[in-house]
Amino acid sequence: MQSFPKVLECISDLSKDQIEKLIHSANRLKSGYVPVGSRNLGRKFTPIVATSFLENSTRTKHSFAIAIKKLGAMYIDFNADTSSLKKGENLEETLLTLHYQGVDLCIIRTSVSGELNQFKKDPPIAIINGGDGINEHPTQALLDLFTMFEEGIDINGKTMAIIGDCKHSRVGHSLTSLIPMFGGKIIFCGPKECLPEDIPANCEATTNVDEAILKSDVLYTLRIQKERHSQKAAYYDNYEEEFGVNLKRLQRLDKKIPVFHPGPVNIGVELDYETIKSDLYLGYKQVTNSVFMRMAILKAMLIDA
């Protein structure tokens, strides 16, 4: 069997078979099979896992922290703001230091797109990408797929509309790789400034949100990433009216369709409160499943990498 990569930077680092095994593992973990400590992780000593988030995070960082502790591993929160990175040490030297201190794996979030790619050839330590710039966020996409399986959504032959800041969304980029692997198609929708410049095969793009919704079986809404725009976007003030997904719009289009969002939601912008409180919204189930999918990924990294 193909070994799990030592550096999980992007969805293309995994085969479809490996992803299916992660989904099976996450399902078992959610059903109550929880390995504890070094014995069940196949290690002589309790593994040590660190998080190093060079950008802010709530959901990803905390779900990894919970996943690490549920697996019985030792958790270290590496604070970059008080580390030697602030003295000019590069990321590789920092990771080597963690390695020689006995850390087995590090989850990294960075604002630099593609920064982790350099470590694939000769990894200083096992690495999971917790989101890098506008490149990818593979573990989020994997937990989204797990949530679809949990909800009985077979994406094969179906269409997902990704609505919002598709151009700057690392989650969107990971989904663009993942969904076609399982037979799904993607429609990108949003203001023209937020659409990808290059549209991959089996994907299409539109600035008409009603069209995107009508053509789709699953909606994946994204926030406008204002922090990645050099100036305030002209379309932002009218975004809810032009591109927002709300219960009235869905009812008008006669579409009862599952709605995903990676969080945080700007309520009253990309989604309205009524949709979030409806049975269509799966965002909270994504949050719940984030722990179990990340447990499955950590387990695979610590045992099979």
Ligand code: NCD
Contents of the next structure:
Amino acid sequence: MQSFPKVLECISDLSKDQIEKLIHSANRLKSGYVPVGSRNLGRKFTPIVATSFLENSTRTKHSFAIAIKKLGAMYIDFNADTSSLKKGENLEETLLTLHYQGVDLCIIRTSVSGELNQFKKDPPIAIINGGDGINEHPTQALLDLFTMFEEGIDINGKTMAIIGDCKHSRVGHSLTSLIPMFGGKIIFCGPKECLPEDIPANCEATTNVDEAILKSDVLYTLRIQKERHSQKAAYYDNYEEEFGVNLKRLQRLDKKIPVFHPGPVNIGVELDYETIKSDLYLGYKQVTNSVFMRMAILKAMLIDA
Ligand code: NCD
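Requested next: the structure of the form predicted together with this ligand (the form predicted alone having been shown above).
Time for the whole complex; same chain goes first.
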């Protein structure tokens, strides 16, 4: 069996078999099997895990922090703003410094797409991508798949509509690799500026949200990534009317299907309050499951490392 990658940058770093094992492990961890400390992680010394978030985060950073603590590993929040990165040190030297201090793994969020790729050949330390620019956010897509399995949603032969800023969303990109691996089809939907330039085989794209919803079994809504746009787009002003997923729209189309969102949600834009409070919405379950999927990923990387 292929060993677990030392740098988890994108979904394609993992085999389908490894992903299925992660889901199984996340499920076990959620049902109460909680390894405590170095002994259960198969280590002589308690592993040390750092997070280094060079871009804003609420959910990802905290769920990693909770996952690290629940596993019994030591947690260090490496604050990039007060580190030598601000004195011009490059990321590799910073990671080597962490390595020589005994840190085993670092979870990095960066605004530079593909920045972690350079470390794959000769990793200074084990790395998990916590979101890199518009490239990928693999742990989010994996926890989404775990949530689908848990909800009894078998995506094989089914269609997921990804609605929103498909082009600039790293979550969208990771799902684009993951969902077809498990036999699912994707319909990308949003303003034309938000649709991907290359549509993978067996997937579709539309600017008509009703059409996307009608053809789908699962909805995955995304935030408009305004911080990644060079200028204000004309569609910002009437986004909710044209592309927003709301309970009235779902009722009119007679679609009672699960609605996912990675957070943070702009309520009243891509999703309305009524949908979020309805039992179609799985966003809070995604948040809960994020801890267990991230525990499973950390465990796999710390043991195999
Ligand atoms: C996403 C991100 O940062 O890429 N959030 C998350 O990690 N849960 C999605 C977003 O910011 O829109």
